[in-house]
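In structure tokens, the next block holds one chain alone, the form predicted on its own.
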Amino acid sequence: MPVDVSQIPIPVLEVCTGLVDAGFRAWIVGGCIRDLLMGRPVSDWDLATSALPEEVQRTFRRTFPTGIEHGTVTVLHRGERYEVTTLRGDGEYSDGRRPDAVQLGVSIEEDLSRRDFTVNAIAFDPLTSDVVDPWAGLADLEARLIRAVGDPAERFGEDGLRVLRAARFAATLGFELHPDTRAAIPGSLGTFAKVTPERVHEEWRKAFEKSAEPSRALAIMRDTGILQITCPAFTSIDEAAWRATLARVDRTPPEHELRMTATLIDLGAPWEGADVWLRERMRASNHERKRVVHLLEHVRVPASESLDDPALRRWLAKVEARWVYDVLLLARAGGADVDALEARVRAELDAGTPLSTGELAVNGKDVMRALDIPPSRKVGEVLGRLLERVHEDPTLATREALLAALPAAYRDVTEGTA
């Protein structure tokens, strides 16, 4: 399994050359070599070097001490940033996340021994074409295996996130977990429980966005207990619903918020705990929380034949035009036949019938001026009555028709007419 040097960007080679010219060694390491060997696109190039951080800083004109306490210096070269890390060995991991101390100046073999999985513990010297593979990562790439470097329990005890990364790599790479690596996960869940929500959320995002079958990660997470710690609500889901969840997630396009929604649907639609879980256990952004919760509330779509045209417009108004195709997509991923409903939705949106009071041809100022009333809740209620009339008869959507209907709408509001 040779490394194709031609696929390594020239600036990366130049950084390596700069280090070698200064009297040091340089290797490309980790996931970028793994992806290069697999013919996958490489987004980040990580470099390891025998140079100490201060020597890296002296070698290049523009550097940033981004992680200098752990031996990492960022080199800015040709407008790109490259992390260059001094070969190091790690001390104890008392917090289950980062080493308490690092030892700089170790061998490349020792540096690779601290990494998580064998397929990420490969180094390549692009100037000599030498491959350093002390943990048989190349063989595991061929066998499509995720296997911990050395003792899996020790690796997982160092950083609790690694159990989740094992599941994520199985999905994003389409690999299987080595039996010993899988077996070590349940006993490492105490360390995993210490991982911050932000780091967990990032691994979920990568699994959803970069996997053809994110169900592979979810299945491992549930079988080994990871999922029950991250989202205890899944302990009550039955096998039929779980199988439906896995199938739905795989049929949903690789977009994080859509696949997050697809995962949560069988917890209840809507799942009342979704907003709290996204906020507290995932530290999701406000936008993600709003979108996922909204989609969960509306993902059980009605049958097209059950809706007359006014009912379709009212349903569209609740779902909102910006979310409706996501709702239909999720319903289709769940096995629903929504072709007829989608065709009607598309026609309705193309027709441009107002779906919210903000889309009406009159606004609150028009209501107050025409009816000679002050600002109050009644203004919004009048606009709501006008919108109901438009949903019943879209020909009433013109400004003239709406202004003419204002007195009757106001009367309905003040008299409580349904």
Given for the second form:
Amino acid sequence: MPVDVSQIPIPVLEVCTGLVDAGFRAWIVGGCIRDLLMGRPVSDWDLATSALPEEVQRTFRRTFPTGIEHGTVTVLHRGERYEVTTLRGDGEYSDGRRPDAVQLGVSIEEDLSRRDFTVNAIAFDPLTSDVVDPWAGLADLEARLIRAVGDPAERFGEDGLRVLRAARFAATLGFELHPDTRAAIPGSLGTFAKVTPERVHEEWRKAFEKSAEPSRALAIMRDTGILQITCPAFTSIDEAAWRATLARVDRTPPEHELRMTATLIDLGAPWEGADVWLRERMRASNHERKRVVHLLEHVRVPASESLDDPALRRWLAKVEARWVYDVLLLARAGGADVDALEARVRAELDAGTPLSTGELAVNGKDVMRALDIPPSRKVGEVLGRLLERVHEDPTLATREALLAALPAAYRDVTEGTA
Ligand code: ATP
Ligand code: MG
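Same protein, the form predicted together with ligand ATP this time rather than the form predicted on its own?
Starting with the chain above, the whole complex follows.
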């Protein structure tokens, strides 16, 4: 499998040439060579060099010391960023997360041997066209195998995240795990349990965003016990529900938050623990947490036949227009027939019926002025009552009709009648 140099962007070659002209060696390494050989789009180009970080900094005009303690300098060249990392060995791992000290100035072969999987441990020198492949990653690429570099149990013991990365790459690349690599996972879960939530979340994100079949990652995670460490709620999910989950996730578009939701749907109706889990075990952003929790709450959509038009509008008001298509999409991915409901939702949104009190043609000031009442909770309640009336009969949404309905709405509120 030759590397097609014409597929390497000129600026990447220029960074390599810059290093070589300064008297160093340079290789393209890791995921980008793997993706290049597979004909997949390359997201970022990582370079390895014999130059020390300060030598990299001296070689290029614009650099940032992004990870200088690990030997990584970011080079800004023609508007793009390239991570240039000094050849390094990792030394001892005592905490199952990161090496105690990194050792710079090793050979390219040694640099490759600290990497996680054979298909990620191939280097290419674009100026000589030499492929460096001490772990037979090319053969595993051909055989579509994820295989740990060296002894899997030892490598998983160094950095617990690698077991999850194995599952993630199986999904993003559509590969199988080598049996020895897979067999080493259960014994490494204690180390995996020490990995920070942020790193776990990042692998989930890549699995969801970059896979045609994210279920491959989830199935490996559950079969090996990785999933139950991250989310103990999956320990008790029944097999039929789990199979439904896997199918649903694969039918959901490759957006992290949507596939995250699809994964959690069968944990409850909705799963009460989602909010805390997303915050504490995943360190999800507030936006992600809110969206996923909201979608989980509404994804069991009512049957179109069970909703008359006012009930449809009330449902839509609860779901919110910005989430409703996500909810429909997830329901459909779960096998529900939502065509009729979706057509009605579309028509309703096109008609522009107000869904919240803020969209009404009258506001709190209008209410206070027309009824001659001071600011109080009642003002909001009157608006709420008006919204209910509009949901019953959208022709009442004009300003005139709303103002005319104010006294009756106020009476409803003060008398507490329905
Ligand atoms: P992707 O394209 O999905 O980002 P990638 O292979 O580039 O895949 P990265 O996480 O960006 O994955 O890592 C870049 C390279 O660094 C990997 O290909 C691998 O060689 C090495 N690497 C990354 N994380 C680890 C790890 N935890 N242990 C060992 N090597 C790793
Ligand atoms: Mg990468």
